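The chain that follows stands alone, in the form predicted on its own, written as structure tokens.
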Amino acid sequence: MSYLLQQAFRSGKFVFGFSIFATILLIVFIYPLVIPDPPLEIIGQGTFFEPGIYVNVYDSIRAPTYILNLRGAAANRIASRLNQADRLAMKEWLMAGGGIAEDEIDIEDTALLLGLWVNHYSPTKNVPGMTNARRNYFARLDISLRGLLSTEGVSVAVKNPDTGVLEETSFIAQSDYANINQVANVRVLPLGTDNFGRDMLTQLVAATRVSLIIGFIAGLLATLIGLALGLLGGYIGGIVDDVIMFITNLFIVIPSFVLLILISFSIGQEKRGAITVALVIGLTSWVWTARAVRSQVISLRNRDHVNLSKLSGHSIGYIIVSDIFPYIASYVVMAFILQISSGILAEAGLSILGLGPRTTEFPTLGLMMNWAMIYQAQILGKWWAYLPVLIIIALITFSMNLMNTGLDQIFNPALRE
């Protein structure tokens, strides 16, 4: 076992791919160390926020304040506050009511395009073909902007309970900064949030660990059933093999993707948790390994020593286990690493098209994007609702197909430098 792992780790394509995995398997078990959030928390009331810091506005205002005269602050807060809606809607009333040029209008220069919009705006022109409410529209973006634009600070104020007058506690100037590290409520959101209002990045580690036990789970059942049964077809033969390769050959006809799908329906949704699914997986995954086990015995059960131990008197279940399964266990290693990708790659597919673990007890990679989906995240541009789960999935199928290869180039002689 030791000369083995020592070949293993001397190919570079193993290597590399079991870096990947280990580095996935090291964060999916170390972050809820860190972090022990429930995945599933409510801790944003809408949905999709984008990546970034939130720091809480009330204990922001009470933090302790510094003044910091930043070149281009004013600006840089301008255009952050300027979205591409709005900047498309100036762009029309300067064309339309300025008499400006197209070419001359770049909304992705704020000072030119807030230039343009001071100089030529007027609220009292009537531009022709222009409804009421386009027209009161502008007037709301213009007094927007005139607000942006404003160099004041901004007075907080409170409610005297004697008076019921609104009394001035402090001011707030654009010059005010406050250090984050003084603020008391600070949540880093890496990955934003979904649909729901829940840390995505929370989720997805949850999700990878939970995907990730569906497929050894399914590839450790499916690599189990196809080697007993490819042990005992190949090496007994005759009615015995005749058996298993009827129903092996029923499973083909049949395709197990849709085969997984019937299955799946009717056990119903509050049935289907992530081991009901893994178990579903692996018992309809495990043909192709029962007939590749097959041939492989099929082309040792005659060789010399095989046929030294039948006369030795050996039972065929001593035979099987010391005579042929160390022959092929490197090729049973390398099935069993496909199979756990298949795995995960199918419960993903499953839950997508809604058959998969019910969606109140785990994230799955596939629930995640299931829910995205159905929300329109990949429509609507958010693509930290699914654009992190797919990196997800094909880095484990691609690292785990790739120690396939390495395994391949070691242990096939064909292969074999």
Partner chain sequence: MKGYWKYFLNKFGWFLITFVCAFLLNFTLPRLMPGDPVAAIVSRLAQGMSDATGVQAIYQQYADLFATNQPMHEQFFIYIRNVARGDFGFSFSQYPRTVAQVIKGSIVWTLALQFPAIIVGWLIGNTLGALAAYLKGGFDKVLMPISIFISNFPAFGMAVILMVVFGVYLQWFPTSGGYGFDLIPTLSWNFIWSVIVHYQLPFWSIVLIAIGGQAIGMRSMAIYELNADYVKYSRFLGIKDRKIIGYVFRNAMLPQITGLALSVGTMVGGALVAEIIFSYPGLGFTLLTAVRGQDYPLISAATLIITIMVLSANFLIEILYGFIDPRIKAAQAD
The other form holds:
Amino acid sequence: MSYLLQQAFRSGKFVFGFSIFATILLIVFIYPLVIPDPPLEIIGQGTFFEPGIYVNVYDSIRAPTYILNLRGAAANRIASRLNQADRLAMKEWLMAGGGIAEDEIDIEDTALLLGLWVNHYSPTKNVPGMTNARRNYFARLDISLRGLLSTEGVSVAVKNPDTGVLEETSFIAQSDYANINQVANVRVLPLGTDNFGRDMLTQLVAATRVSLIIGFIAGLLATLIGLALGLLGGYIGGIVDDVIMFITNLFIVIPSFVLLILISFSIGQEKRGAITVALVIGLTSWVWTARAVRSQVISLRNRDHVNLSKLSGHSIGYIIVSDIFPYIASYVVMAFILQISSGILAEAGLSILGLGPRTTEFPTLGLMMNWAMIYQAQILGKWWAYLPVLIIIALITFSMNLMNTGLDQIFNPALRE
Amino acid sequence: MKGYWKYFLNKFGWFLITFVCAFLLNFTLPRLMPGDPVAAIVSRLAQGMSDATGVQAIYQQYADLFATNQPMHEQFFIYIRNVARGDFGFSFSQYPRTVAQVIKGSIVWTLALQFPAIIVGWLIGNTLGALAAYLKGGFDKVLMPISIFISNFPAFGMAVILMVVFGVYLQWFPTSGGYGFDLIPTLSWNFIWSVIVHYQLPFWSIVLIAIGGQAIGMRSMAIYELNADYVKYSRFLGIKDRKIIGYVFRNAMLPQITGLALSVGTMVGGALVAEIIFSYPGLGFTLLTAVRGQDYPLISAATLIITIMVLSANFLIEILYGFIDPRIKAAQAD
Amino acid sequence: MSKKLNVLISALFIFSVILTACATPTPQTITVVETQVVTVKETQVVTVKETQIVAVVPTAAPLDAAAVAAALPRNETLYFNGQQWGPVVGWNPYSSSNNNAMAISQQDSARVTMFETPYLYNMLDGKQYPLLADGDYAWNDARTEITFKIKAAAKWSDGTPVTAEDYAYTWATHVKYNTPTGAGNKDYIEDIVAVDAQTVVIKAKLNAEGKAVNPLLVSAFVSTNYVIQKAWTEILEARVGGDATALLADPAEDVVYSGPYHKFYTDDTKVVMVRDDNYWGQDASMWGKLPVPKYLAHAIFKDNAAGFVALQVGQVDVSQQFNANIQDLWLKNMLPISTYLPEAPYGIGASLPTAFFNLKSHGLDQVAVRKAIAMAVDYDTIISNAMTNQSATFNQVPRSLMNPTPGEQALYNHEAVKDLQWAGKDYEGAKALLDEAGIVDTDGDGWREYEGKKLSYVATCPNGWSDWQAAIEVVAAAGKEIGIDITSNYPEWSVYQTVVTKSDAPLAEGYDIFMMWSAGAGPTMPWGRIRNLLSSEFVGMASNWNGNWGQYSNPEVDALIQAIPGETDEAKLIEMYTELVRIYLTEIPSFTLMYRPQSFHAVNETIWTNFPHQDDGTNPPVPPLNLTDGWSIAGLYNLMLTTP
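Follow the form predicted on its own with the form predicted together with the partner chain, if you could.
Below: every chain and molecule of the assembly, starting with the one above.
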């Protein structure tokens, strides 16, 4: 065994696959220790917050203030609210709605442009040929431009509980800065939030764990059933083999995916826990293992050492366990690995169809993907809500396939480069 | 030849039994699902009814019409009788459309999308695998892992990525439908071109996934055969390399062809995701909506079609094998 | 060796031939289409039985569709999404199972693209405007009869005039064949008679005192139900031989209509309707012109996401589906897309998606428990996360039984119930309420007990109804804050509906708090909505699609619901409605989770513009109902090309 392991780690493919997989496993186990937040807690009021560092505004007002006189600050401030497209649009409105000649407008001169805008723009003025969407745009732009060139700071005021009058408590100048380390509440959301307002990264880690467990259980079950049926059918042959092959064929002609949908639907969401889903996947996906094991066993059963064992009067069970199993063990391990990865894919596929595990208890990769798509993250460019999920799924299955190919080369010396 | 007939009849017998059992399961399984399909129809009919006096009567009417209030075995005999006449009955969820009409509208698209996608994926995958086995080196070390990585994307993920990149951002291909949103089907170049363009994204989303698995399988088989004794022996005999390679890949192909026949069965399920994401018409989505709407006759008919396709593909392959593979020939003599 | 190879190659060859045959389905499909067209034409003439089988063929295009250019001119076509899901089944205005949303929908604002109602309901001002009818209808003094005239200009598509006799016969047919319309209204309408060719009298069913049972439902009938041609109905009756099921199942490809549009083409992927250029409505007595788009087309998408992409890329002009975060389309993607209101909630809330309590669940028979849960729910999170702000908040529109439209809001006394309206996320208030009622955690496990049993509930809604599911998650989270264990569960719709609508038995386990809809805007509202939410007439009903699924029963409420339709005094009405709101907010048999528009309404102005929007200057105002429902069809006459 240790020899095999040694061999395995000499295979580049295996090592590469194994290190990806081990990294994922490590993260899955260590992350919750560092950040123990419940993964399904709704923290954001609103959907799909972008990845970034969220600084509490209330706390930063109260944080120690530093004055930094930075040259580009004012320009940045203006640029963040008025970009080139906005300037062109303003020019367009001023010409069409304000009757200003083109040469009077210089869109690079912010003060001049704003002056013209303030003097001429009117939200109620109907410009011919302008769509409602465009009218709304100008109305929004007009609001966002207010106070754009102001160099004044802002006052912070608190309502006096007795009189109801606003009383200024502090004043924030445009050159005031806070050190992020001194702000009481800062939350890093490396992958933003999802449609429920949950922290994507925390949820992703938890989901990976659950999906791995689902894949493992499903793979184990499928491999065990497949192995048992394959061994029995292949070794005993005759009517037993016929019956087993018949059952296998039934599962092939009614494809497992159809069965999976039918069964998942029948079980109903209330009973579809993660484990149930794993078992259902396992129960419907053993067919390939069974067929492959059977064909291997058939080629083995007439080997000399098996015949010898038969002659010595060993029982069927003994022969299967000690004379046949060792020869197909390597194959079974590889089939198991593949079954795990296809189990993870099956869970994801089911969830996308809305037939996955129930949502309140655990996140799974498939469910995360499903919700991201229901809230149209992919179309609105909210990449953080679905791309990391896809990449994790692909990385898990990829690493397993690599390990599998690596093992293949070790067990079948013929395949070595 | 006598041995072959025995083999053939044996296979045929088993296939017949399998078919009968599958038919039975196709009928029974959907009907074991919980819930009441007639209630769903009544809900549609009762919309806008400000009073419930008629609701119960409507319910009764439809329960009678669909015979859902009869015992299961009675329903089964009615079903067999009708199917024997080629009548699959009314679709519950799309009543008064019949199952035949519903399926006719979608099966062409499934065959057109999935069959070529499976074949192309199979061809590309096997070619890649064979080349990897034969050329080795950089090709094997770089191209193979890349194709494996790509095909390890879940099917819906591939579809989503293709749609976002090529449909939404680049806008090279349309994102939904089987043909142009502004077209009426006619036999014109305009229409055919539109069908081809709409076909691309769903097609490639299936093909790209299919390549990797095939390539891995073919590569292993080919390497295995390349190192087989007969190759060494042939080399020793001085047979031309090209000829040997021909033998090698043909032998390596055999199991791959079985895989191809069997993947016909996964066809409908495999296309389902592509159908949903690209709003492409097809059998997979018909089946899914049938399951959701507990449309027993439609589920039974759709699964029956799948069953027949898989069975016949399988049967064909097994029969061919009886002719081709010497090992199976030997087994016939057993 | 070579023999085997040959077999293999020939097998592959055969296979590939089959494949190529399959790979080029296009020409085949088309031949199919054309032959079917012919069959339809023939069978319509020949026998009756076969028409039923053949004529439903979804791919059957009318002959002129093939003759016309294959592409619909973009500048003459208005594209929709979100109305039609799945292929069209039929064109039968008597049936409600046509799955033909572009043509047939007889509801509060009836869809009048192909078939027409005497009046058009306008949800913005609550009035009914004449369409086929000539002028307003009139009640007699006893309020037992409605009289109105049919417009002289109104014509059927075959050129014959629409008459009072058609209307009377439509009603007679509904009753005779017990259609949903007939069954639903015959308890309120005694008869509809044609006095002369133009004059219609609707006689209300009278109660023991000689008063109309429900005048409100009688007056709503004129704007919610189509007029169908008598001559065609007689053809249909002859075809089905008087069989009611066959009558409702008939696809009615030959139907005669009076509306401006009719069938042009349908298949599994789209529905297209074409304008009838002889439409009677261009008469000066109605619109005075034809509706602007020549074609109305609706692509059939598999889910919201696909429809959303189509809206984004400009393949859809009018979108009637829930588009999450729609504001991103104009804020981030700078697309020419807009909604009825420029800012959140973007549309006009009309219906109140509601969470019902199963009043038989342990502890939920206690008002304190119900109120505590309702107070603890974080409605702002529901509205911002589940609805992506496409609903007014409960601070903007405090909860009552009314939807946010000004007409309904004016129907109750806000001051009188002010103290009862909770805003949500009031954990302390909820806890205090429970403590006060003696419902506390006695065994120290963190969950409260009532009569020694832990309060543990399942909140549920149908699977895949995304915004509802997200709302239920928030409800479940609220329970944990106040020591009540609430878990969520999403059964499939087909299972859910059978459980929830079976009101003749106690609700099954797992349905303690469950979501259902409540009625939107319509001529009977808010009375109809209140009846559905609170009336005990639905308790014990075997198939209850109306409401009050939690099986609440209160004689006081029933009496009010009974009295309102006959009441004409405005002040009295307000008093009664206020009383109903007071009871509802005190007893809390169910509670509103959000406001939802009657129809979602977003438009892409790349091709068309001048869609209805707030303050668009139309008078009467055109409601945002996708230019197809009720008075909103007036919007079709205002459309303009963005770049003419």
